[in-house]
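The form predicted on its own is given below as one chain in structure tokens.
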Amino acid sequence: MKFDDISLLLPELVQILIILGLFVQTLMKSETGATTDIGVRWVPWAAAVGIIVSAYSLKTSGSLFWDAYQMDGLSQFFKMAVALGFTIATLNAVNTPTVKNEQRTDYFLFFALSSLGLMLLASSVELITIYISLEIASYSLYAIIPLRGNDPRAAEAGIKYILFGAAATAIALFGLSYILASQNTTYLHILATKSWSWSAAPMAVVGLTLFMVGFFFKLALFPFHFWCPDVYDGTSNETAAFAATLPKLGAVVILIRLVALLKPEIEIVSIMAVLSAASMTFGNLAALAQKDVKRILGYSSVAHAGYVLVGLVAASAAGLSAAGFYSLIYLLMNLTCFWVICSLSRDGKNLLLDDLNGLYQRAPYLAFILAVGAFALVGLPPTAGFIGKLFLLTAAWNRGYNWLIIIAALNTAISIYYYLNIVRHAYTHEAEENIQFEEPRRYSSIWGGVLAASLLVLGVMPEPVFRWMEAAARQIIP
């Protein structure tokens, strides 16, 4: 590989250096088994360098490894989003109370490995490469989801995630074999020239549908969502913040590349429209009955997977760019809410709605940050959630699925109840006098404020980010 080729991989190289640093640190054990007192506080700052490098590489283009690995506007946008999410997730997890000190470096190492897999996924344009990248991103999560002290719910969450994940990836691999058998290639740019209608290539349609299942699982799309609320509930708050956000970026970027092969009127897109409607409806209705804040966000994730598919169903540059833009917004919205959860739960326990009572009095800044995150998830102006949903719905209008837009609008109305219920507990309910609360750390309000500000800024000025995403989407549409 030439030096010029290596320069195409700058975001990945930064992530690999972080992984190597953490790996070396895991080897530096004392006789007692504890790691040396280097700590992991350097990781978020090193990850922030990855954001800068990814931003610098936004205009990078080229291909490597026999054209199986491609750098374009879409891949570089999502690599920057992964670097951003990795930075926030590690900053949030620096003081996680449910991971032992001797495990903390290994914990961050798995975070970094999973993020690297997602970066590889963003540039993969060949089905086998996509599959391998998906597994790299997944295996690390299998290891860290059960890490939550002695809480038995964590073991249950780990088992469910592994079993459902193994089943989903097996189905995806089975679908890949159908695609290869019918279309005789695994390269996306060649597959784009093939027919994907049921009448012309039924085996290819079945294969692509099955291959997408692996990514529907990551997206927590109904009916592949069964793991989602239980895993969020069972794993630690900091791990849930990572698992609830970053893997969805990898799923969306591959679904965008796959949907770019299709036309709006063909059968696979119709299947996706039905799944989108079912996911939105089921996720929102199930969230109405929840009292645990993480379970609310879990079922909310199922609903938001349906919203993302609205943009994909449009199968146009505007729709694909809206889906990519919304996935970035979803990353920030969810991480904002999880930031507040982790800041309040200093002992690592799950928060119930009643635990938010009186938050505006004991931590007014965190109450405001939580309100911004909840309003953004609803889709209220002037937050980025509003403009993200607006882009999705307008992109899909008059593309043959207007009924889906109506269902999405109705589901947004349903979601107002449980999101604003979170804010209601924080602002209108008084905390019980006999309950003692720990004072949140000062930096929690500062960094949480940055997250909340980003949602407001993107809500008011979304055009630069959206236009970049739209240009990236136009590059991949045949």
Given for the second form:
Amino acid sequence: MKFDDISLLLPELVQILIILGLFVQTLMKSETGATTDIGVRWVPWAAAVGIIVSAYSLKTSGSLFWDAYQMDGLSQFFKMAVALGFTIATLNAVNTPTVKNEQRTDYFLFFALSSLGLMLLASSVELITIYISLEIASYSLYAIIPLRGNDPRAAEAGIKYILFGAAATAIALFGLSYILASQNTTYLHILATKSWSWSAAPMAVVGLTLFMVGFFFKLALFPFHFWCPDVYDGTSNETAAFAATLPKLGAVVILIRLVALLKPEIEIVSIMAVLSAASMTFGNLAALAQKDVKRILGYSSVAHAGYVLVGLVAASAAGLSAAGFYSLIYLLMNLTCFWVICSLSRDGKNLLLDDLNGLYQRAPYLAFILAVGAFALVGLPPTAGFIGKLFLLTAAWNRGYNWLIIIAALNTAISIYYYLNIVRHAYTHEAEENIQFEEPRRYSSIWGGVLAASLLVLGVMPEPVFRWMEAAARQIIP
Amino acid sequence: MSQTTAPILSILTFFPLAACLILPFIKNEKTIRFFTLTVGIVEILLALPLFRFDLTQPGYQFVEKLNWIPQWGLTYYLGMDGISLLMVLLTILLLPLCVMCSWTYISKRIKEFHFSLLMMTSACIGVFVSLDLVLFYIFWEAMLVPMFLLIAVWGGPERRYASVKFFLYTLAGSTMLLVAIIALYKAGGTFSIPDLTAQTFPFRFQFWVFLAMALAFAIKVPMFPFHTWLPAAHVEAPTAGSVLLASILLKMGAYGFLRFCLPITPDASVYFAPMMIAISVTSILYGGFVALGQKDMKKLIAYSSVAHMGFVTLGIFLFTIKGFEGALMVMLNHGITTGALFMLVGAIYERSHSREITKNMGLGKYLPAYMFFFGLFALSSLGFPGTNSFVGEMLVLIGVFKSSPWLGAVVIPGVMMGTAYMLRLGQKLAWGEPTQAKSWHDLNLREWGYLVPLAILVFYIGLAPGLTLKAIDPTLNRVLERFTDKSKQTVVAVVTPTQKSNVVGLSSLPR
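Let's see the other form, the form predicted in complex with the partner chain, since the form predicted on its own is already up.
All chains and molecules follow, beginning with the one already shown.
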């Protein structure tokens, strides 16, 4: 590695600098436990610099570390998405009520480390590197999930997440060993030249399927979703906002790389199609019965994992770019909804649907932002959720899984009920008279408005962003 | 075809939306009402260039076409033909009237209400002028949210149930429409409606696409088994919501049949025509029967809408020029008449706070002007000669009898029932035992203001339908011509140009 190569790693470097800064800050804690005056407010701004740097390095290409680490369109696009998500998530968590002041720097340190892991994941093109990056991304999350005051449910959520996560990564590692044994390499570009059909390489097919399980777990795809609603429910709102969105980006980018090895007609893709259908149907049906807003979003993310997989099942450049684009949209719309939840829940409690009653009176802007987020999650035009879904479904049509498209479309009709329920509570129910509400902070309306506006703008003009993703996908599948 | 002047359709579509953005900055409630009214009037003025519309041209006019998302072949493609012209004019006319009829009716959350109204108008105009399937779908769905809010926030006691039912039904229908759009894109290689119309698809493909699209449109129309959302929505919606629902939203279903099902899937349309006709006739008879038994005025008019829309779909699936003309005239006239009836129900509701017929009787003596308008629109609704609805229903009936007298014999009771329920309603309102009408004041200036334009249209279209028919004839002929062309291509394979002239014209009806 020459020194010039350092310019290939700019987004990661910014992230590492943020981590170092936070690390130094944790060491500087005074005896009384109070942090320095600046607190953690600088992190979102530093992260915003990260977005600019990663946008600047969108066109970077090259490879490092004996070709195990590759900068291409896909990796750079996802690094920017991770930087964006990290910025929003930290901005959201600056005033988190459930983490003590003296813990905040550590809390953010883990956020930043996890994001770094995801950035590394985006560039990994070798199975063991992928595995290690995945672990970097996961371990920091394991540490912050239980951080919620003394709430026992958070501890439960933490244990659940670790146990499920450990099991899933163990399975993935086991699968990796099978792939290595039968195909004799861990480099994706060499693996791409091998056959992945059951008849030619059964062991490799089993191995790849198991390896994918690790990422299906991250994506909360049925039947690896069990952790998802419980963890969202148990952990603090701000952590949930992070855990619900960013790790999914990492999972999607690796799945895109893995699917690029496959052709649409082979067995693994059929398995994915079935899982996709099961995931969206199960997620949507289960969400219908929920009362807690975070649990609704938890099951909705199970359903969305299914939608993203539709693009992967298409196994074409169009499909992969649609999946990547949709995961970015998913990040934005979920963060929009979580933003409102976090802004409303000033004491850090979970929000029930009834807590949204009369929101239009208390906080008209937040109500509008929530409505935009919810309708985007449904996939209603003119939000970005619709255009993302349109790309996914269009890409997958006539690729042999038309039944999947019909199921996906029908699922929209199921899902409208619970998203509409959120909007309905916010807009048509009157708040109970005797309850006092805290005014939401001014900046939360402003930044939330920016998020909602981005959803609308991307819905009407997705072309500039989509173009990057499409070019990236064409690099992988010509 | 294309115009080089100002993008008139874009302006019409997005002007109300742009006005929406100013709304949050207005504080005073009265100013908001005046502002929205002004927007409505300016919108009418902006629509004046539409009079350059060339009545002899069958094709799309005022076309605007821009690349939108080239990777997916999406274009921003607007255009207008005779069918959309009438619908757009109706939509634009209704905006100021809706503001006026909500002047005192809506007293809470004024800002949001007018916001929803303006968004509705934008989306509705967009639906009628889009020539790109995805653009059409976007407007089609964008309309759901403001309509949902209109019902859910300003509606009656059961508004939550009704609004969710409305949303679920229409969205469930349109999900399959989306699948059909995607399938059409993959099969035809384009989202552009005129280009897709020019292609011929295999029958099996048409079969499924027709079913998927017909489900969406049948729910919107609504046709018989899918109509249950309509009475609920109508009864709970505020006056303006009911008016928009009846006058514009329902028309979108019929518009969809004319614009998509017939031209793109002609063979499947012929194949399914018996079924569609059967459902239409069922809607007519069923709607009439149920309307006969209603105690609630709004419910009665809602069921009468089901029956009237049955005439529209019946006319469409006869595949004759009379049927098409009739269908389109019923669409337009139902929009005018039923819209006015809902406004009248809203006006009396403000006085009696009840929509029960029995609570609103004896108006003939105390509110003569009100009763005049009510009688006029009720007569128009039952298709009395000289009023607008007569023209439409007559044309459909001529079409029906031409294709099959037996079918005509089945439809006639539907027409008679229309007379029965409307006369019963009118009679009770006018001459029933007055319960509380004595203290009510008659129509005020504002109420006159929104009823008179519609009343003029009732007489104008009723007595001189020539101009309206002239506007739609070329377009309808084109639909029919292409349609017969295509369906014969696969059946007979040869179509001579002389055959076309047989179906043109409307010589038997006085203009």
